[in-house]
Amino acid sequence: MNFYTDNKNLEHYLKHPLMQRIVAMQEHDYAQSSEYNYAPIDFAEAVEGYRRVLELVGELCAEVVAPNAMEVENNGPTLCAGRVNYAPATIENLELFRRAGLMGISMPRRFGGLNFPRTIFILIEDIVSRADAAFGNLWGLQDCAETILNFGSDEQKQRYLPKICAGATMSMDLTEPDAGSDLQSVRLKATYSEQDACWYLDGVKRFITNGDSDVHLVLARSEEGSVDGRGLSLFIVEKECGGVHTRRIENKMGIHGSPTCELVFNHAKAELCGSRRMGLIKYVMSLMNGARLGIATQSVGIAQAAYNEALEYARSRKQFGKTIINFPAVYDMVGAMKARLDALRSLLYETARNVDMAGLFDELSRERTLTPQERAESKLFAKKADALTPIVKGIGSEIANMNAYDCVQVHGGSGYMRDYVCERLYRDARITSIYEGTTQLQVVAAIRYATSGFYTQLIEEYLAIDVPAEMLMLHGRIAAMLAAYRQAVERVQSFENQEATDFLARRLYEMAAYTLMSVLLLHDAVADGQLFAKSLHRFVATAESLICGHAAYISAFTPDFLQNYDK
């Protein structure tokens, strides 16, 4: 069995157009070949490359990580002394990919790394969040690397970047007792040591994935007397130099694997990294980013798991002399289970493909002058990453939770039962709609694209592609859910009242995420009718009625209606 190769869709994402601009851009067309026996020497031999690689996760997730998930959840990270033990089988999992390999895949070769664009990093976490959610939050991790890689100093990339590559493992410490969403009150205090030449850190991190890593990235008041945002700063720490220790694993509902811990810091040496009041403003907000999507990532492999999981099962039971899956209510269920998930994947590599080619933009621009078009071009892609990040963060964990609902669902009182899969799933998908923002925060990241027009004109031009007539009129329903939510918008903007915009803002924003996923999906069935065209047709479907649900409520909505609200 192969998580890779059993899913021909992952296949389809390598094809797409402007891979070719990516993997030649990434590799600086192809000079490296010359440096590095193992670098491509072109598109066809870098996808090649790339191929083998995921099949080789593929074999990985199903043979030994998807069995292990089990033993992982019911066993668990342990606490002694202050450090973190995990589960048996998750070091096995972890000694597995450190020799695969697999725990430098973007990072540039010079430091050990495979140099791989983000879209292929995340077709490989979409496999393994699909084994083990949990899993997949230790060895995702390693993407703060990137952090290191895009704001370190050289010295600094030397240092830590091979460590990373051959399998240190990585955390973000960011949120504390008192500063949850709101980073602004970060109170961990820095302090500069003129004796030493060195920070220390001093005070409390809590809810912190993998957090008795071996590398910290932690965000510190640097500036005393500060209060905001301003005063932060990003710091690296090194288990090994002490100073840091883990009070307590946070007992939780899923991803049990995945240690959440408490960390109290001790006078813990610290190095800058960047420039001081930067780290929230700046670097933080980057990797804010490169999480999210992440996240959305996991939420894409859970759909996964849980769709297979449930169609699986019902071809298997049987009620009333035949499978469940022959009974209209169950095969409904599944049928949109799968549209769900298909759509979610075209959103989810749309965005991936331009958060490529944004960062390639802002590395070419590190190592020269842009030409204007250059510059256009870097300015548009910057601005379609940060428009779809938050979308497909949010929409993807709520796509993943309707996938584990359902999932347990079809499998009835079994499905409520630990003894299945279906019952991990659940409580894995939970945290997805939570963690690195929650779904109401990827609302406010996103309605200044709505209120602005830039979701209406991104769909427009996403529209502007040749059908074959069998998809003609679902492309003309696609363009009637953009008109009902450009009307919508336009309702919204007319009450010139910002409380209303706030309380509408998740009816506006999943209006723009389902017509986004249609028209991405259409441009998928456009290139692969056989994989596509059946779930593209359910999910316009499912899209048309919610658009109209919403646009009906913001139809009939005048301000006033907010004084029957509690608050």
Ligand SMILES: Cc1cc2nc3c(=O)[nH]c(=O)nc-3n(C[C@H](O)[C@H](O)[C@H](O)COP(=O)(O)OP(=O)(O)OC[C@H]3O[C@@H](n4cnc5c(N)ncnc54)[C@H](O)[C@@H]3O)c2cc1C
Given for the second form:
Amino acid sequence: MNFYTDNKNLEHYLKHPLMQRIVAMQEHDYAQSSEYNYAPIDFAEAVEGYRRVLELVGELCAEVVAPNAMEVENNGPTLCAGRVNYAPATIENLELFRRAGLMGISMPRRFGGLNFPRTIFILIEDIVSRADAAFGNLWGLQDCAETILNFGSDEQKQRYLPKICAGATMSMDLTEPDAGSDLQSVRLKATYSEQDACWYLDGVKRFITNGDSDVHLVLARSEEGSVDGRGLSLFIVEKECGGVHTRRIENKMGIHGSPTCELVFNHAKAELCGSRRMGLIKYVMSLMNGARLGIATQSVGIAQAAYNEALEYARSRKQFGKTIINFPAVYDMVGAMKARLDALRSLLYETARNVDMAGLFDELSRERTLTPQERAESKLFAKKADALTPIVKGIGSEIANMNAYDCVQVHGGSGYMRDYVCERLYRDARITSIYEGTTQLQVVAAIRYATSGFYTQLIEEYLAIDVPAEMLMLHGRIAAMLAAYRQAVERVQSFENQEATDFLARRLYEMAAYTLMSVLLLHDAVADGQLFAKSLHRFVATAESLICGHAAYISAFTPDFLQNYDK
Ligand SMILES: Cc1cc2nc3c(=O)[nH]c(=O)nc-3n(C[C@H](O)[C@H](O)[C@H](O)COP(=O)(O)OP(=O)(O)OC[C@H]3O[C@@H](n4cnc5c(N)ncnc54)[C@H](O)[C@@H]3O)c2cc1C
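Structure of the form predicted together with the named molecule, given the form predicted alone:
Full complex below, order starting with the chain above.
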């Protein structure tokens, strides 16, 4: 079994035309091949290298990580004297990934990384999350290294990045009991000691994934007397320096293999990452955007696993003398799962490519002055990345939940039993719409792109594509969705009422998201009808019904409707 080669859809994303440019920029026009004998000499060789790694990950996930998932789930991590011990099967997974060199995927080669673009990191994360979302968290947190790479000093990069590439684990310590969605309220105190020439951290963090990690990134209040985000800085804390211990591992609904920790910082020695006061405003925003894309990917992995489980069960279970997949009510559910999954992947990889291009231009701008054309391009890629990330995180997590729900339903009573994988998927999926910013907070992040007309503009651009005759009708239906969305935005704006805008924001967000997914799936279907045409037909029908429903709601709405709610 191999979780990469058994899913032909994944290969498709390696072939996107923009990948040539992403890889060329990532490889500095293939200049590193003289320095590192394993660096590619051209695009074809780079893709061959990605394929080899993807096949290896696919094999490890199918042969070890997925079979280990139940044991990880049942044994889970334990706490002993303030330290977390992973379940034995988690240790086996981590060791395997370390030995295979899969811990510094996107780090530069000079630090011991593989120098892969973000899109390839995401392909790997997609496969790992399908096998076990909880292990996906531990492995995926290596992504925090990007923050040190982008904002740390040269000395910090030299000291931390090789360790992380060799397998040191990471955590992102932001949340506190009174600071969840609202991170401006973070209170953990950072004090500078002139005598020791270093910072010390004191206070509590809660709900920290992999909280007993080797390297922590910690958001703390460095400016005494400040009350908002401008008084917060980002710090690096190393476990081996002491001063941080885990007070408790949360007893939670799902992702049991991923320890969620309450941490106590007791004069923990810390070093500043980047500039003071920029912790939340700049570094955590960037860190969270990366992490949100990670959760969107985890959602895709779970949605894929749920679809696979449902399809397999529906093809084997017999009732009333026939296999249940033959009942329209069942094949409708399974077909909808696949359509949502494919549409979500189209959005995920489009977001990833934009994130890649934005990051690569950013890196280039640190090496040399960009030309005016490059500056304009860079700005547009960054804007698209910023606009698409909250959509893919929020909608992705909701789709993971829908697929997990339908997967249990297809299994009937068996789906409610712990013997079946779908029961775990159902619980694991639930967290995706909560951590890294709830779906409601993704709507808050996205709404300005709805009201500014940016999503409309983006969808119009995507619609400007030549389609084969058999897809012309679908193209027209997506254009009609855009018209309904545009009209809904105009109506909401006509109220000139902030509370009404906030109240209707989720509906506008979903209309934009489903239209975007439809048009991006259309692009994938134009490139490969064999793989995507069926899903496109089904998804457009679902998207239309959601958009018509929301359009009807918004057209009947008036702001006095808000009086009907108790507060
Ligand atoms: C398993 C798990 C792992 C986690 N891992 C990490 C981690 O590694 N690092 C870390 O720092 N944190 C982590 N968290 C914390 C997580 O990011 C927060 O729980 C999450 O951001 C929500 O914050 P909260 O729990 O305080 O909920 P609250 O902020 O209290 O939200 C409660 C409800 O109010 C809504 N709400 C709040 N504000 C608004 C608003 N402005 N507009 C509309 N609705 C709003 C929310 O959507 C939600 O429905 C983890 C949490 C869990 C459960």
